[in-house]
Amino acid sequence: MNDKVGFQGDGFNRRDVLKTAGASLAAAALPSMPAFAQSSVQLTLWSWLPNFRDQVDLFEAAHPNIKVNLVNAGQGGDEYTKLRAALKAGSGLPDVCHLEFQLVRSFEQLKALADIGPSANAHKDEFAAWAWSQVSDGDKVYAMPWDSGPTAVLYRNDVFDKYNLTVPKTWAEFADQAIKLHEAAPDVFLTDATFSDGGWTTSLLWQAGWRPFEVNGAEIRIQVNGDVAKKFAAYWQKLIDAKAIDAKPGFVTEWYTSLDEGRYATWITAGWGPVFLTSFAKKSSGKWRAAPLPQWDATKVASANWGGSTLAALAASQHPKEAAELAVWLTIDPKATELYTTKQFLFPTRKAILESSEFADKPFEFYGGQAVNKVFVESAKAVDPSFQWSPFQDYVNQTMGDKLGAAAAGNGTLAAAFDSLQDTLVQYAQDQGFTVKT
């Protein structure tokens, strides 16, 4: 669940896809627990997962003594605005909410999640390592991972057959098939490069090698605009240059129709992309497949993840074992987590599911019988566990989508996009009252 898809913005995005099938606060250090509460206490959840209350059941079923109370307060950024308010106001907030990856160290740089390595770590071996990288700094840990987005592609076999086009192993090759695409058939391009959503532009300079920020406490170096960010701007604005590849806003009206309708061939998306897709492209139903994402190095396989939250506990949590309990139970369970794949389709973060042939094996009929898990599966293992966040992802984000997308449709270059970005985020974190490195 990430942010434009993810994450900020408003419109059709990927948490849509789950309807169609205090700053003063200090982190608590929390022991582990018994199974269930010694006596009754109520819990508040904040989620904005539909029909979560079937997950919450079997947890209150297994914690006679807990009782949850499930609050949709928001998606995404609703729900972040909301729990800032009540961490300004020093009430109001909940036991448990939901967040994704990307805003983790934000509230953890506020000082509102609570620590709870003692319960957590030890399931530290039962989720994929880059995840819980994400929610961890060494034993403590602020969140427990839930879903997760690991990147490859989705293609039309048949626009693939009719121009002949060959399925790109690397970026070079990538390149080569959009050009040859453009010059059979001007209207049709082999992909939209959606520079307006910072969260797929994140994912993709992720797999790059990209590596923008460190936080040392109130010390952040940023650098945006180094080496890998030119490669990749240099990369994408001769594309965008030859008109071999559209460079348009996605999810929208025209992104979708063109998807559906083979304007556009491929689509470079996560693991919640497949039961995403088929909840639109309905004329297209049997003509995608996926295939991995192409690679800078094709002697080194290396994926990214773009999308995918945690629960984590509230360091203000009147109840701070139960509150971990609670974390922890619903993101370790086995019926709760296999019902978080057959029911709202999350793509897992559990090795227990990614390691399941009864997942990965799984062919799906939209994709010609393909097993498409099986390639987001392997994305996840390449996933590079040590990209690090800002503690103001939202923003970046945000800022990232703008100067970017404004780039991509024409309004300068995107080198020069990253270098205002760069010279945009180093003024914000100073205002922020961080000492920042470059």
Given for the second form:
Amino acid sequence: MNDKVGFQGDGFNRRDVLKTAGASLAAAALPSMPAFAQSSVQLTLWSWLPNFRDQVDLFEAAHPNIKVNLVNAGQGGDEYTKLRAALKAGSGLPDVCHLEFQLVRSFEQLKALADIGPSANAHKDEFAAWAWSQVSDGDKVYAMPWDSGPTAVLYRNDVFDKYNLTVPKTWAEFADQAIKLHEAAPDVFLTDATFSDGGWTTSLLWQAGWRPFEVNGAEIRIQVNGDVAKKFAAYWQKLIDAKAIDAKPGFVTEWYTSLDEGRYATWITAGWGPVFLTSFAKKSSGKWRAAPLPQWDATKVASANWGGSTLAALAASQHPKEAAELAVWLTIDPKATELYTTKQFLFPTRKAILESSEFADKPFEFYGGQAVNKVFVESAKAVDPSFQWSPFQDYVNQTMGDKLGAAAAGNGTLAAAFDSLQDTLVQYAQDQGFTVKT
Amino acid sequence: MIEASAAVNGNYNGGADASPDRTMAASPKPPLRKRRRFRVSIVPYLFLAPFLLVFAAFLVAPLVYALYTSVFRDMLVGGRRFVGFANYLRVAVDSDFWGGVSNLLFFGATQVPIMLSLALTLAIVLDRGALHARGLFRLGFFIPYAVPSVVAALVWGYIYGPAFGPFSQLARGLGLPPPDFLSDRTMLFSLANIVTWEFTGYNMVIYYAALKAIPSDLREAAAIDGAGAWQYALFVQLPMLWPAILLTIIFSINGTLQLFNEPYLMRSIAPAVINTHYTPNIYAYFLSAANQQYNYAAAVSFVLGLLIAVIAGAFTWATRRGGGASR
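What about the form predicted together with the partner chain, after the form predicted on its own?
In what comes next, the whole complex appears, and the chain from above leads the way.
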């Protein structure tokens, strides 16, 4: 359930996915068809992206000897569960699969991913630097960057006007505005801090300079409750205690309504957020604007990423060359990648699109004619590439959501939750056979 | 009722069976008897075969595999290692597991009696027949059971909603503080409410069927003896329903300790309260799905199964003694 963040990360309507799920299940149940001719190769591709067939058709047209069986094996966590089961069983694996950035390291740990460096490295400079650093280790490349979620803020212009708020440039200003709004209207909140969502929290911590993991083979350094976390915890704890912000879960009916009704004045979100918001906030169309994420230090602009995904070739594929070609081609072909931003509304990782004015300067009615992509493109430039994920990231996200979510709901403090998270993660890593340093 | 009819059948069939057998024994042709015996003993198993095959493939085999899995530990670094009973020892002292169990014991102790009394009352009222459109009521009570739990979770998610739910809006309209159905303290009751709504009708149907099977001459006899409606319900219907009640209690114990759907679905709207170890089944699910601790998840599942068997067994044993003596 809480894997939603991951699949929200692509900014599309979940209903579309539900529609395609039945068909893909039926497809999955069929045995894979034998190749018609000796020269023809059949590849299986797992992805939950709606209408992906369009781009896959382009690939097949460009590669007459490769047939692609596109399967929707579920979104985010659902797909990963199936992938792990197939890895354990040693059969039923796809050749290429859809993976979120945060999970690449985890599947690499299972030795599930092929090193596609030889065919991928030539394209290194075509991608945002931080995105490339998330999928590669030196010359080894474990997945192709696909879409991303640089962070920024979407806010209600009407609510800001009504209560005379100013758009905060720093987190200190953000806190002042939150308290000011709370005093003027106790039932309206500057934002909803969704601490039960490990991915959301991680992106804000990433911006603050949090670097919790350092992995070196079987050795891992874990420090989730250091100075950055303590400063972060104290900041939000003050706002929670003052009831100046809400701390309810995101992506549920109450939350959608609260944004649409102006009960929440901002949504701290990512590159896929603007289009996703338009899918449910129908009433408030035209009242929204985008602004950069507030800064901790106004002189040093920092940003982070939330969501976004990759395409990875699996090590067990019978056709490693073709699998690598499929993953690379689908993420670098100009026509296919342009379609992602115009049809599926993915936020790109390719510089060619990030830097094009067609993408950045496109006005949106919903945002009062503002070119919102520009805000997110600027954010993408400031994403710090030094952030590393753990090799068991879904466990980290889940545990983090559990502990911080409970604290934000009034069960203990955020600072204590970070300490408890540290102990739990260290214990888990030791149980999994890692040598742990703190 | 079930036992009564079984006893009747037993007497008649038993008598019928006994006599040919006795004549067989006296018969001077043993080969025929042998062949017959053989045929008799294999035929039931042939009929049972489809069930036995499915049972073996989808229940026994996975159980054996889970048991096998539970004595290893798969690690991300270092691979698989035999650990004997280490996983079980860890379950024994795992506060997350026992916290979930105690959540459910409290849940069961409050929710099951309420749900079953409600179901019993509804069944007796329906059976009495002083009601128009009885079929409609019967269907109405049963419908929640047929509502898919995903839909039920959406409906209840709206009803319990802290900002836009009907109760919150009503409270706000009256100038009262809105109730919080999703807090740490209220969640178990909110879940109990959903489960009661879902399963009262199901249990009611079981009771109603059992009530229908009570011979009407008993009612007449009770009336002649001067028993009123209350006395009839208390001293005739209730004892006759005992086997059905026992059955529903066992079902409820089983269902309670395996609670998964309702809290899992409520997790999306209250993740801060329904954590990854809120109930033992949710715990086992997250251990295997996200935590990659399959071996430990298998051990947790086994301990849970054992616990259910022990509690259900203890309950049956206790009531058999009490109930048996009274009849």
